[in-house]
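First comes one chain, alone, set out as structure tokens in the form predicted on its own.
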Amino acid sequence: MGAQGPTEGPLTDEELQLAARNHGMPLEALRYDITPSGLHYLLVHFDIPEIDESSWRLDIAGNVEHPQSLTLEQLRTRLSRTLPVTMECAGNGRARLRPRPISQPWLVEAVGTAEWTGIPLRDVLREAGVGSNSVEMVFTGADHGVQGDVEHDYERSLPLDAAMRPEVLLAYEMNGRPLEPQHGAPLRLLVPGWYGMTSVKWLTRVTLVSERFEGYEQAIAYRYQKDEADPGEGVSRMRVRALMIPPGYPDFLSRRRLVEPGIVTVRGRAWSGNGDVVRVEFGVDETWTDADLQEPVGPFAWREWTLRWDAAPGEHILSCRATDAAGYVQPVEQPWNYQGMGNNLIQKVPVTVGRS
């Protein structure tokens, strides 16, 4: 089956299938510095592969001086590092676009922050000896399927300089426990600051190449495109975003919030792949006030923001928007691109203050 174009219609059966297989983080889980593993967002492209850890190997191949085939135990004997990292799906916000690109129908919940433990990728690559004409590394996962009529293993690449950064990990633990099958067991790549499609799960091979990788998930998927014919630009680092914990309590079906009048403490998180978040603004009916910022959970993780809101009776729209150190600000007008990537439009939360 080929790719479908954007639609103005209701959710399709295909989108509902994807939504049932994958899940976002409930926004109330923004209260946790570190997202519990079961609440962290999840996207699986094809099937969760069945892997026998005793026979699994990570192959380091291609343009290297000393090809490697490493067991998990051999990787675990090396000096490890643990990092709290905020990870977001590149398609987060896709379902809010009009027309709506047909794919996983995320609203704003495709995010989470976990503590990942593993070894720096560059340590393994230095042992293998990187060839002098290498320009990229290709990361191959064990998940296999068809997308856009192309049968392939899930593969992504990184430029050599990005892959050799000290925070890029070969991760085998999440939140102090071995990786769960759905999160990439026994080993996954972790690339802090980049959208989640970069952190290849069920990693089986790292291949150094001397020219740019043109596999499907790199050259066709995960592109900022104006239309189907536009080759577009590759998706990479996470765009700046703030989210709030919706205050009060919800109506079951609509999720509209019901809030008691008076002083309400509103909390949320903000993050960016382009440097620290330096400002978060809280909006009530498009009137903005600066929120207070707490220290980031880590150099590659979100930071909490808080604000005391004097909730007046009536109907209101609450919003939040973040600014990062590079000067990027969340948009208040609807952006659009053909694949629905990197949509960091501000969050809007309708609330009713006082009982109607």
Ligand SMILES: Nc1nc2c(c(=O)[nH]1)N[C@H]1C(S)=C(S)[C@@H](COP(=O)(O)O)O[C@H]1N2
Contents of the next structure:
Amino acid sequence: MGAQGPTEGPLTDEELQLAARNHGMPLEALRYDITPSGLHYLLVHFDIPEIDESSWRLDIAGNVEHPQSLTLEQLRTRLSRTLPVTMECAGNGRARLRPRPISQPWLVEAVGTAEWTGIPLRDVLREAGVGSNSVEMVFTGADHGVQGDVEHDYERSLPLDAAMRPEVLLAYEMNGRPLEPQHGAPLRLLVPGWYGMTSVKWLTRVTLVSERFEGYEQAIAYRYQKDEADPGEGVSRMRVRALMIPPGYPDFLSRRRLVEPGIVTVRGRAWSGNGDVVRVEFGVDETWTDADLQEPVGPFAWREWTLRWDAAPGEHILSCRATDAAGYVQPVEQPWNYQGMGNNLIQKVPVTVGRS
Ligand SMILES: Nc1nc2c(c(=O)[nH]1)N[C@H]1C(S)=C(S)[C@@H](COP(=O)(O)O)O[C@H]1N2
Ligand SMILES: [Mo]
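Next up, the form predicted in complex with the named molecule, please; the one we just looked at was the form predicted on its own.
Below is the whole assembly, all chains and molecules, this chain first.
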């Protein structure tokens, strides 16, 4: 159970076990503005906890003037907000790295967009009264386990300014239905624009603290590190990324794509945690053309892109690359970090056009 270093070897039993519990979004589901709940990606570190909703409470604790212990009913009767939000796992793309960090072996599909309903966290906090020397909020989930030899509840923190943004929700519905067990029932944190680890599921407590939180999932995991000894930098907002629906149809086992020659409309989605995506380029064998962009699904959600491609017979490599409003562009060459975090290398899809 100790930390395992990156490997060049074949997939391990541990990775297979994680891959069978968690799942990505099949790329053809990029066709939906809002990902049907069952197709949304899933990542659970430990076990899905068993929670009795009638005795469950959300505690607002620590450095607050009026500590609270709220029932689900009390939360549900407050003024709610519904937001479409694109969420991506910070480890997306990890399994393509060489050497490969050992963890959930995502390829590119750890993403989804759901319509989340909940109450703005800041409304609850303003009522509780944030103590003047608070610097961070710590969010505690009901799940518990061991990672890197450290036993802990799943806990993450946010600086006050990030936590008090109006789009940060205490969410109790996903796509118009009560949260399902695997997505954090009865209540989860939802932090639009940030990688998924921030959005703590099975939330039981929000604690206002006057010092930086140093828990495992904050200070050890989710860091951009050069190597094991490097303290690194905390992972936060989602890096810009575009994905395409692989065109044509697949070979069952290899999933290699077969495409008929002629005009093919290629479609995909692009998103960023640093403002709107402003450009998507589509590449055929490294010749790039600008794609057409549709309106974003929401201020914190992906936008569709399309391109008409005249598919010539032969073998081709298709790729796509997005640029965001902050000026970030996806890398064409593989960057690397020790935990395999925030890897937004361009997607490449090999296709065979015409029967060989
Ligand atoms: N309590 C708790 N919250 C959690 C996790 C977890 O294991 N436990 N996983 C996190 C990670 S790493 C991601 S990517 C998202 C995934 O959310 P989803 O499974 O609803 O897509 O939840 C985050 N919140
Ligand atoms: Mo994640």
